[in-house]
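A lone chain, given as structure tokens: the form predicted on its own.
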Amino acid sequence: MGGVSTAIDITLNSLVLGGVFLIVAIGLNIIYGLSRVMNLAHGSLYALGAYSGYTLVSTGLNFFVALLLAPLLVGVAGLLIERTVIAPMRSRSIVYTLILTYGLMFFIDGLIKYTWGNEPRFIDLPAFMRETLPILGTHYPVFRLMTLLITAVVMAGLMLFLSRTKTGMTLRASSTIPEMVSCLGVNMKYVHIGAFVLGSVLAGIAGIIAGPLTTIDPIMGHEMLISSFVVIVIGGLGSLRGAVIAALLIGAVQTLAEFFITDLAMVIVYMLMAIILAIKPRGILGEGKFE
């Protein structure tokens, strides 16, 4: 029973760490897809979004409470960032955005020392998430799978408002001919801020789950932002089946690697990816975009 506990354990932590990549690089492979923007602060969003989960939690707000309200306070962010940093250099090219972000990144990083300082924080959970639960020879924690639920939730909701409502449909429609859909009437400036702040938003989610699971620090986000560029390189920039594949692939082979040879897992995962690079240099299913 032994190695079915370890199996089992692993499995669990591949699915729960390839949730969180997959959450944060959805919603930055959204603001790609359908803006061109790539957002360098989007790492900084999900750190915020831990840190807003956290404090809403300590004033004594449920967990599931601040699981609502700490994505919609980053969404609101990335609304403000949207506005005042990425609307005016939208018709340039996307080397400005990019040296933009890469400051903005800096800037709510010293934002969130400033408010919050350096010490590492903790969201305290309710009880009963802070239980384990006894499958087949192993005792896993509960929040571990609830994080799971949460995961399967969101991407359920994300998948249903893109195939199923009018917004969604125009947003997926936009990704791909934004001219035409432009042709029918609406308005891209819309359509660029929704992708923003939905992209926020996920950052947001995932900061939050993430927060039991790891500890909340300033620059939580620079290691994030570097997994879930990983996973949308490998699943291709822009697309969204690529991106589900890479973040379970990632969490699966960062999982492993951490617990057969630690110090070398993140190594493992730059070699994987220059490997399916080489083979697939649009992505693991040939659907990425170039500039």
Given for the second form:
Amino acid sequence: MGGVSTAIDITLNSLVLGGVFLIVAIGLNIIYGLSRVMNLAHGSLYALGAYSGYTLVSTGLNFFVALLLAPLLVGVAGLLIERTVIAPMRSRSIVYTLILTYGLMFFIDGLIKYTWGNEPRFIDLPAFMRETLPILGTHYPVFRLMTLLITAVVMAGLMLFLSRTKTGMTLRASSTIPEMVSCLGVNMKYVHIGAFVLGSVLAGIAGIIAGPLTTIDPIMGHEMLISSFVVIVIGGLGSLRGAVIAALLIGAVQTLAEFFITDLAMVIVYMLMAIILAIKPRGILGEGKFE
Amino acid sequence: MARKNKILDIEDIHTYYGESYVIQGLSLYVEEHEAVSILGRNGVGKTTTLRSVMGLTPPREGKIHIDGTQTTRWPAHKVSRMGVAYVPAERHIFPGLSVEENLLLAARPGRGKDAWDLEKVYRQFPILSDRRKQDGSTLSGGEQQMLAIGRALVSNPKIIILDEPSQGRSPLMVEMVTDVVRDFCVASGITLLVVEQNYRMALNVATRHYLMGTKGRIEGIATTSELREDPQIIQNHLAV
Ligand SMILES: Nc1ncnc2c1ncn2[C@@H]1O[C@H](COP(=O)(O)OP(=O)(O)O)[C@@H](O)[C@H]1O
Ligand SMILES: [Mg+2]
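Next up, the form predicted together with its partner chain, please; the one we just looked at was the form predicted on its own.
Complete assembly follows, chain above in first position.
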């Protein structure tokens, strides 16, 4: 009986963790797929989402309102970054934005340390979310179940947006033959802005939902950046479906590894990445399938 | 003003790829309702001419007017909004988008009873109607060419610029594409600039022809009847 409920705990934890990886990685992938920018500050935007959420909640705002506001704030930060740092480098090689977003990562991290300090922060959840719910023979925290639900809603919303709206269609087309999209009358500048803001909002969402799962500290973004890299490399650069598979896989591997051999969790994740890349160098689903 | 009825007017453009000087002074025009071809061997600069018009490879010197408006070095989306529909030789059907989505992205409302919309495209190209939910990139080469032309038509453009529609097509397909271009573009009065190496196709759809030599130099201008009367002109021009 104990074994079964542990197994269910581990499965649910894998999904929760995989879901957070997924939202961050999809944001990174959308930015890369649409504007060929590898945003090294993506983890820092995720951290910014968590800290904004923390501040909003600690000023007494309802958690769910913060859940909507924090990602928007990160989206505004993304807009500013795109306009000031990314856009001027658009015509240059990818190395320029790589270096600039690397610098930006330290800038945002510095800003976070300056504003919130080095000590860890905790988001104060509403009482009902701190309880556990009997489910499938185990007692599982309500907040974690909410995280699963939010992940599902975000992903479903994103998929509907991409598949059903004209803007989504334009984004998908832009990830394949951008030049032809301009020839149909679309100003690619707005596609690039839209991609960066959307990616930032997603990082912000992941940040605030991950906040209560882990502690919020100034380096939380670094680990997440690496994990989401692993996800998009395994899944295939620019591939959205690949990211889904890879995020769940990495979520599961990391959860299992942490349960059995805590210290080696990340090592095992990298080994898995090395093995998958040795077999499929372009990731599970290959590059650029934006669907 | 004589320029009034010229839908496209290219005046002495010079276009480069980096240091490579590809179009060394080219002038041509297309009048309203006219179907014009550029005939030339591989590598003379036909595609570059069209890319210059679209602003994809903007000319360093010279002027381009579209329907009287100076559009030289405008970005492609602004040129497109002037009413220019570009059908590249690669066709560039968006993979991952259905036939219908490919058309929807291009659709723009048109005026008059001859205006094109999705329904009209489906009526005229039943094969596209049958496959409307299918991924556009899974269509055969010929079907993709139909889709690319359909995508140009639904934008209700002033002019369609068509890059080598017969490239890589079987003779039967070339005939089909020729019919489509003639019936839907030329006969309905849409202005057309078509680039070809296949002179049969060009003679069948266009009435006036620019014979392009290396570096985009125009070596002659002839009407279809002149070229039919003296096939030697084309033989000499297209001979390697
Ligand atoms: N992207 C490019 N970079 C450099 N040179 C190019 C490029 N595209 C074409 N060229 C060169 O420009 C010349 C004209 O090419 P193009 O316009 O494609 O000819 P055509 O369409 O008549 O076959 C050719 O010599 C070709 O090699
Ligand atoms: Mg060509």
